[in-house]
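Just the one chain here, laid out as structure tokens, in the form predicted alone.
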Amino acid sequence: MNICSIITVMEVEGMSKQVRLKNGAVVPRIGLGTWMIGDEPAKENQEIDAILTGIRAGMRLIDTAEMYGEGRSELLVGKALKRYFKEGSRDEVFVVSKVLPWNAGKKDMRNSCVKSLERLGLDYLDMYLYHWIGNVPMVEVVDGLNALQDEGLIRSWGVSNFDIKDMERLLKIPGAERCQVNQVLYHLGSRGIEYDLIDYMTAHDIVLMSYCPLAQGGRLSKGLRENQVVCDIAKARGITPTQVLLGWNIRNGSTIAIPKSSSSDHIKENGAAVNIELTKAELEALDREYPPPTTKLPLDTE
């Protein structure tokens, strides 16, 4: 079966396999990355149709931040998301953003947030997640972000960038057991977080968040799509490298990846990857060639 014939089945199946968090909203498996999406107006076409191919296709968790082209990530975002509500719904599509460490004071996050919005076009975002640690108290951060629920801005929270010492130390204040998820790179050749932070997030219910799934923008993209037991998993299978790299990210059944794309093929091939289950042989190759981590590991971000 060529890849052709993989997506149009995929897509036919609904991309049914989600993940459950634990407030009881279920989410794509596979969403859609939007970093260093927005940045060139000549591509903006280009990235609507792309954005729109992937919520079409099942893919309808979006995630971006305000951070992300200082805003023109979102805003893009927003002009696609106007374009799909001609034809859907506003509750089929599950957005999230991220306020920026320096923004996270509870007055200045608010701002932020609402800012976030209106470059969406939005009345409200279903995820806000604080993008990394910065100086405000984290205190003042859970309060912050408590106060965005209440008010109705934001359906949910999160956080990114979060090691094991972080989240056990945002789970002790009052407020904080409404994390939903974190946030953090976990791609097949940047495995460290399997160390102790997936177990400890498993165990208070805090769904992971994996951007660069694919190591996009890093220095082992190319190598991990050319390595031969991926090349050779892919070609037994009739499907691709990145498909063999996405199904190994989602295996466990209950976390989420992010990948970026501008092009809709590529959202396509992406999307098409929610349903593969690789097998315990071929989990048990590519742990030969990309072994697990056996010491803690400090949190990757490339």
Ligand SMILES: NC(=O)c1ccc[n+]([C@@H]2O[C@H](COP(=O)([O-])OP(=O)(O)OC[C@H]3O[C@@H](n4cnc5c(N)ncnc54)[C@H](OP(=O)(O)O)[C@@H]3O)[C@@H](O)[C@H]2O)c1
The other form holds:
Amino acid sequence: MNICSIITVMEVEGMSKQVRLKNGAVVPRIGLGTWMIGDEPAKENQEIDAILTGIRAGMRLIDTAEMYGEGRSELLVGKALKRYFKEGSRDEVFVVSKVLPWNAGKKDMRNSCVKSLERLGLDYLDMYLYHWIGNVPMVEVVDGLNALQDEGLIRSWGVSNFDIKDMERLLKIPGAERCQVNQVLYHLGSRGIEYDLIDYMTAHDIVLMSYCPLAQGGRLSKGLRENQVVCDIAKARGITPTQVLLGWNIRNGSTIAIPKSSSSDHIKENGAAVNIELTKAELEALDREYPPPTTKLPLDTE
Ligand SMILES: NC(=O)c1ccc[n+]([C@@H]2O[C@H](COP(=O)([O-])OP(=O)(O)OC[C@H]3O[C@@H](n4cnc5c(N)ncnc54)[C@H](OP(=O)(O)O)[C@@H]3O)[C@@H](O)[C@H]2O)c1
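Since we've got the form predicted alone here, give me the form predicted in complex with the named molecule too.
First the chain shown before, then all remaining chains and molecules of the complex.
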């Protein structure tokens, strides 16, 4: 297992906190998740401010999906982007959205993509992900994604919730070499993908985009932030337990983490974690608390 292999990090000055995809796109190692953002009208201004805070702090990758709030998340992201474009330009942000499995047939996928673009107020997506595997033949999904890219509606594409067998099946399909990322659940308390998936992806130049990097905060965090070792590391460094979790998540230099927050303060805290480099001793202490897998585990999706 060689989780520390670094394949795609820009090592040039000023860009070491970013990841370069195999198509050349350069994206930040910590972006912005948006699941459950846009659901409560009373929180709209706060959530727009939070997204703007993130973009201004360099977290210029925004992850959304047609599924989130049945389009409400994309609408809210669109409002935030409209405000951002008064001060910044389209090419400064990297917008990711996802197509639902039942919309992934060639014609439906185009409709879904166009609707996502309308909600976001954009004329192209930087990346479009196949949200999870459904019943549409994989060949058709790949063809549909490539057609959207050729048309210019998306700049790149990837997959989500693909385990190693799914990746193997995908990469046998002509045209699937254009796949840039696999977005899967990954946090300190859920390390199953370290057994084989990360290495497989690394070998094929597919970047890991890890979702639920904070194990969804309060609800499903499995006590990660209260863990004594996590807290001790945080205290000794003068950082927060959340930042320890994010620093751990992106420790191999080639992972993109997309924590979600509706709070500007939390987003500033999360963004600052890009500078954290945990020591060997700290990583070993965390391994003792949350050991890496020694056997193949089913892909976690919570
Ligand atoms: N591809 C997929 O199937 C899939 C599945 C799930 C998620 N995702 C993507 O991944 C993103 C992240 O996953 P997630 O939203 O499920 O979970 P997450 O990022 O692990 O956790 C989000 C939770 O952590 C809290 N939080 C964030 N920053 C914090 C901080 N600094 N201090 C304390 N609490 C903090 C948030 O509350 P506040 O808002 O109050 O800060 C929220 O309750 C999603 O938003 C979505 O974009 C993709």
